[in-house]
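Shown next as structure tokens: one chain only, the form predicted on its own.
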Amino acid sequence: MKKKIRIASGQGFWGDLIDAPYHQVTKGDIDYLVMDYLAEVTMSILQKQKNKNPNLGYAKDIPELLRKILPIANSKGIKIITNGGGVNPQACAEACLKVARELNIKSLKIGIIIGDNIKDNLDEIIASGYDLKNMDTGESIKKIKDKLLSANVYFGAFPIVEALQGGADIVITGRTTDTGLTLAPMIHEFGWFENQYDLLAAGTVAGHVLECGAQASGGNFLGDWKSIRNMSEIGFPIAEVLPNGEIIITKHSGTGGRVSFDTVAEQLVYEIGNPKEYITPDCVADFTSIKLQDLGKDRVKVYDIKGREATNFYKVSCSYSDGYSAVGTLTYSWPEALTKAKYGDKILRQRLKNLNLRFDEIRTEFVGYNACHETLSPQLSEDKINEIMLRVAVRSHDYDSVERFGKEIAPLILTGPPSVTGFAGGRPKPNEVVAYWPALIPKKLVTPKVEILEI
């Protein structure tokens, strides 16, 4: 058993700093690189890509990233874990093996986790008595089943552990919890058991800290953000973990950003519900038990975390088609920019009404005034406003109404208030609205499967 392992965050989402993984494997010692690519909407995007091309459906950044970091990781013995396999871990793994062969890597094992995609099994699941009721509304998934784009179960850490125990150098999963990516190496290296709930909770908390990348090391910091140094070269967080579940959150020496009590504490409260019940497939962590100690020099100790047994359910993340939307913008300049923008909005709405178009929602924002804080925005004197962007969005199940809306924006330039600019990109086109359907499914109905591919 190792005395300590270092697990580095390499991505907080698909589209995060593309060089962060390279810096994590080159600027200091780490044992594992974990990269979180998935969000709920990402799965529907990937499923659409796979529907068009069966060889797609994963984060296409990954193979080219491996071209850059795999020789380094291979020589240093760094293992890589990512959920960037999306809805097609097999194709992602094959693309990565192709890169490895081109790099003349002689030995490489890639573990893939499949079985999370249940879209094609819904009829069987419903027939067994489980309607995958919406966790917010209680409605049966039968209501939107014919409009489903994706349906994926959130697996946890233990399928990844199985892949690591099978000798995988890289593990590529589908829809796996963000925290499971980080917890798995701890279970594997330290031999933690499924009933050691405090240890599993500690690893889960560490995963929660790492899952959003540099958000734990000074990025997006709500505190004294101006004091965060060298954010242009911000270092992503690293979890140093001991077998007893004690964790030190840190980053590579010499990188920008900051790891402090405040940056870690702020990340801990990100996207959680009941802090006493942070529910994952592996355990239920009690975030109110967490203790933090700032050790200085970008090192924060996280310890004394309590957990309890996991539930008998997996969460299911479903997406479905729910109509169409479009967004149009115009910019009005001083003087009376806000007055002009409001009047332009009034004219537009009346024209849409005169055309008898059907919308589920019309939403107007005055960017530069109330787009972020809406009704909480303070009143501003017109002479202090240099320009206002009018942004109008519509949503409807009627495609033709949304399309016609797009043709009514540009005419405002010459048939509305003066001093308008900022129209670019042509008429706004209807886009499919993707809605989210969260549900629960008994674990007994779903079985993760681990495969090992190698050269």
Given for the second form:
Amino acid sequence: MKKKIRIASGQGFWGDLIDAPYHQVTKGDIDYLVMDYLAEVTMSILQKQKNKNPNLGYAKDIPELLRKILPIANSKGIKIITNGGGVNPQACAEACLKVARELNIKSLKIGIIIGDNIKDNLDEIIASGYDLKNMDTGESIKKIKDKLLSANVYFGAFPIVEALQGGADIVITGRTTDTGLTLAPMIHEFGWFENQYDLLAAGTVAGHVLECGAQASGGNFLGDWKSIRNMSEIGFPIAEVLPNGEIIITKHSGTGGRVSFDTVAEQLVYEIGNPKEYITPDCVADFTSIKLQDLGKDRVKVYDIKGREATNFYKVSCSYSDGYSAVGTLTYSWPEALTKAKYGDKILRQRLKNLNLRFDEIRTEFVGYNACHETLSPQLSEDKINEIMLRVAVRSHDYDSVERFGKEIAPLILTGPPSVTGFAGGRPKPNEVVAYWPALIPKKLVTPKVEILEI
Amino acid sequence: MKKIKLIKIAHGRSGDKGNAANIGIIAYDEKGYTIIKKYLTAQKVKKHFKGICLGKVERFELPNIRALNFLLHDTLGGGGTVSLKHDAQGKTLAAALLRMELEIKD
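So the form predicted on its own is up there; where is the form predicted in complex with the partner chain?
What follows is the entire complex, opening with the chain shown before.
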């Protein structure tokens, strides 16, 4: 058994710094590279791509990334784990194998995890008495079944462990929890059992710290952020893990950013609910038990973590089509920028009304004044305001209304208040609104499947 | 009684959980944690976000890391991709909470 493993975060979301994984595999020693690509809405986008082309539906960045890092990872023995397989891990793995062959790599095993996509089994599941009630509203999924775009179960670490035990160098999953990506190598390397809840919770906490990339190492830090050094070359976080579940969060030396009590604490409280029950498919972690010790030199010990047995349910993330939206913006300058923007908004709303358009919601914000903190924004005297961006957003189930709204923005330039600019990029087009439907499903109804593809 | 600006004693981070926003507030030291634990109540947060948070506010304590976590229900205009808000994910709400002044006993 290894005495210590180093797991590196390579991506906090799909769209994060493209070269971060490259820096993680080149600027120091690591054993595993983990990359999270899937936000809740991502699955519906990928499902649409797959509907058009059965060979798509995964994060296309991955094969391109491998072209750059696979030779290095392969020679150093670094294993790669990612949930970027989206709704098509099989196609993603095949694209990766193609890259590997082009790189003349002689031997490579890619594990894929499938079985999370339950969209096509939904009728069966409902027939067996589970109607995937919305966790927030309690409504039955029958309400939106006809508009459903995707339905995926969140699997945890154990299917990935199975792939690693099968010798996988790379594991590509569909919908898997972000924390499971980081926990899996610990279970695999240290032989942790399914009932060692404190250890599983420790790995889960490490996963939570890594899952948003540099948000744990000085990025988006609301403390004394100006003192964070060299943010242009920010180092992504690394978890050093001991077999007893002791974790040290750090980053490669020489990189920018900071790993301190404060930066790790901010990430620990990010997007959590009741900290006593952080629920994953692997365990229930108690975030109130977490202790932090700042060891200096960008090293923070995370320890004493307690966990409990997992629940009997998987979380299901469904998405469905729920109308259309569009956003229009115009910028007004001094003098009286805010007053002009308010007039512009009033004129626009009257025109929309005169046209008898149908909207579920029209929202106006004045960027530069109240778009972020709304009613908490202090009043400003007009003379102090240099410019204001008027931002009007609409939502409707009537496509034509949203499309017509898009045509009513630009005319304000010649038919409304003066000193207005910033209408670039053409008319705002209606975007499909993809709404999210969280639900639970008994674990016994879904089985993850692990397959190994190889050269 | 004296007034303390929350931003002087704490930092934090916020994000979305569906249509709820989560705001984690972390005191810079133990003394600061004693103050926020006593004075930064769920009711005060609810009042602070009047007109923004339309649902209830839940408060949780994480004393080991000197933090409080707040869940602000019905706050993000429908949440995620449905919301028309510029800050649909509530990313700037931690800063908005740090605008608060706490009245504390000397």
